[in-house]
Amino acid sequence: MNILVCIKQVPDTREIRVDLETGTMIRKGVPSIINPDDLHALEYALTLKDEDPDTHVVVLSMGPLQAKEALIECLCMGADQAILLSDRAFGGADTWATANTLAAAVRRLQPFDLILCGQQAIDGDTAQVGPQLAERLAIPQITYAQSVRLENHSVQVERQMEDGYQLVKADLPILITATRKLNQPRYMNIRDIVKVHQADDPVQVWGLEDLDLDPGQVGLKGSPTRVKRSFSPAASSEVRFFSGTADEMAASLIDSFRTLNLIEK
């Protein structure tokens, strides 16, 4: 089986600052991670491959070259093969702009079985990449998997739910976004970190000539997306003092509801 997980390295959210003055997020001196939801997408292709030693586990990134420290600590957790697309024709690109360059690299490689995501960046929360990535590729696509499980040449997955979750059947090839229910991430291993580290350069880098794709549809000049400004919102509070009896404090507190929309008037 071929899997690929798509990972990013986003800044460390528990240390990003805003700057009041332009409303931009300050990254200067804010630690880099993996994007804690890809790491759960890895497991489960790591799962895989425990259980077939055939399973190749492609990782995939987008990023500057600092990027590579990401993908060399999935190596390490035991992937076989690592891919960073960097170029500065890339910088600036929204969900849309990195769909379109991923597609790319996807289709470059081997045919996968499956492709893995994280639900979402911790940095932009937006859910979108990954499936955006399925529809470029014209594959199906389960998104918030709890719980999955591969039968043949299909996967059944317990898709989270606010309220429960929805169970989904559907025939690889196909790509999949992982919440944190669905396993714990493992730690990075011995035996793959000294691999890791006698190899000349363990992480291929592609740029724009690598890949099959209109400079305009990538980075910046295709990102229909603008971002006027980042802030963080002001923090307030009020607390309210009901008095009289206690079904008339309790009267006043139900009306109080209503007015906030938190219950049916």
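Just so it is clear, the structure is predicted and the values come from calculations on it, not from any experiment. Positions refer to the first chain, counted from 1. Here, rigid core means the biggest group of C-alpha atoms that superpose within 1.5 Å across both forms. Compared with the form predicted in complex with its partner chain:
- After superposing the rigid core, the Cα of residue 240 is displaced by 2 Å or more between these two forms.
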The other form holds:
Amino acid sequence: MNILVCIKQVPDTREIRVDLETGTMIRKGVPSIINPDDLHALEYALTLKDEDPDTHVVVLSMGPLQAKEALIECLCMGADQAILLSDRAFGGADTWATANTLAAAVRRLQPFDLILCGQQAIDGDTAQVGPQLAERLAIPQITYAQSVRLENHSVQVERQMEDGYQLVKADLPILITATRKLNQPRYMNIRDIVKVHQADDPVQVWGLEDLDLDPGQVGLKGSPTRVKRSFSPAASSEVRFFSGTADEMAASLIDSFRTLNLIEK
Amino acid sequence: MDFSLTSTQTSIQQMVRAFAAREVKPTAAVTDETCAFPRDNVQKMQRYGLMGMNVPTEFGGAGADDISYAIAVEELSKVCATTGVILSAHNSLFCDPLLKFGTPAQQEKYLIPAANGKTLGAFALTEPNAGTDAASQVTRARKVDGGYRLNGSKIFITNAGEADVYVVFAMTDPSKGTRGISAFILEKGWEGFSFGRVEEKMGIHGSSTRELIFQDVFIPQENLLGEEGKGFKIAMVTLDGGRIGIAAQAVGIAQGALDETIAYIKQREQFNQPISKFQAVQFTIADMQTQTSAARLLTYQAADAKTRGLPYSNLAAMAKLFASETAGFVTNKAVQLHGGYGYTREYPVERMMRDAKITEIYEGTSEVQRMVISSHAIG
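Please supply the corresponding structure for the form predicted in complex with its partner chain (the preceding block corresponds to the form predicted on its own).
Next comes the full complex, this chain leading.
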């Protein structure tokens, strides 16, 4: 079985600090990590490989050369092959252009039984690249998977909903996006760390010339999205104190929720 | 000279640090309180290739170098010194002598499963009346048809009872003193091989420390490790390597206590400010940090020499001496800076201070290290 996992290297925004003067995110000293949801996608692929050693797991990413680190980490967790799409021409891509680029790489690597992505990245939070990639490849997709059961040549997936889950069945090949409910990602292991670092070039790097794409389909040129303006919402720190008995304070709190339209009047 | 870690060492540090924080730290206090051997931790360490990590891949290990191994013991010991010493005893005291002195058949039968983590190993040298004076062994292996008959006992054996395989030292010819000692490989479950008293210790509560009892145990000839009469040399060479593991454990305990203390002094307020604002506290932290960093450098230097195949006996002795005394100093100061809270079991530094003491005693006391170091210095 051939599995492709798409990952993204992101700044660790779980420990974000904001410059109070400029209102922008402090990037200096913020470590780069593998997008957390992508680790759940990779974990599912590696679980299938644990069950059937003939499974081949390829990890794919687009980004600057620095993203090699993230792919090396995936190899150290047990993935078989890693490819980084890196080219100046790919810079400034929105989700549309990103999906174009990833799809071109997937077509070169074909065929895959299963493509796995994280549900969304913690930097952009769009949750679009997985679904767009499936569209480009003209294969079905199931998003927000909280459990996946693979049988013969089909999958049965529980899609996480706000108030429960939806059970969906589909045939392979398919693209699935993973939620953190899917599993608990493993750590790197010492055997793979030693083996991967002994290899001369554990990550293959592909540029625009390696893909069957026009320059107009990738990067900023291929991106229909235009960012009009970026701003930080003004931080307000209004604190109100209520006094009185517990009942009186509770009543005042409910009143202020109503005033703020947080609950029905 | 390059003082930066390689990419492999950096990855291993990152991996073991995350593993220790999430898998080992949450149960460290319970392990201490219940004195229960942390079998779960051992199984997880096997899964991630830590057991036998510095054994070459052709013998079933992960093929990591000795600095990587020191880093792993250090990172584990930062949060749980018990788990650190289980790994150290298995790798340094069991896998290492099998790798250096084992026959191909012994390596196939005992080293490969141990380096895979399928079996756990232990090392048994100390006897009630043969501690530092290891030559006073009274455990006796008599030559019989097809092998040896072993009688006697060993005490204070790390991983005893939990381990599946044991390197055991015994007198084969008492008339020859240290040249009459031989090493053997024993399996748990052999007839006449049993476990005695479980020691109640000051620290490393989860580490199993027990007596081994041998009553007419038959050891087949093929389980003699190295040549007959060369056991003392095997023990000394093995302990040289073991000292790197214990030095790393001590560095980990010190760093763990330092990390806890820095977090504490930043949030503990007295006289309307965090106590980290007081210079007396700051200077104490400076001393703790400096000694811990120096201990780490000595430890990595000894480990590096071992990987390069250079002499490391003296370096390992200096690393173990300095790191263990540093662990004692740093954990003592850590408790002091925590004040009354540091003396309670609400904070981990109390456990760390108890755990630190053993590093000055086992695998050669600080006095033994001073003997080794002075003999190298003076000649």
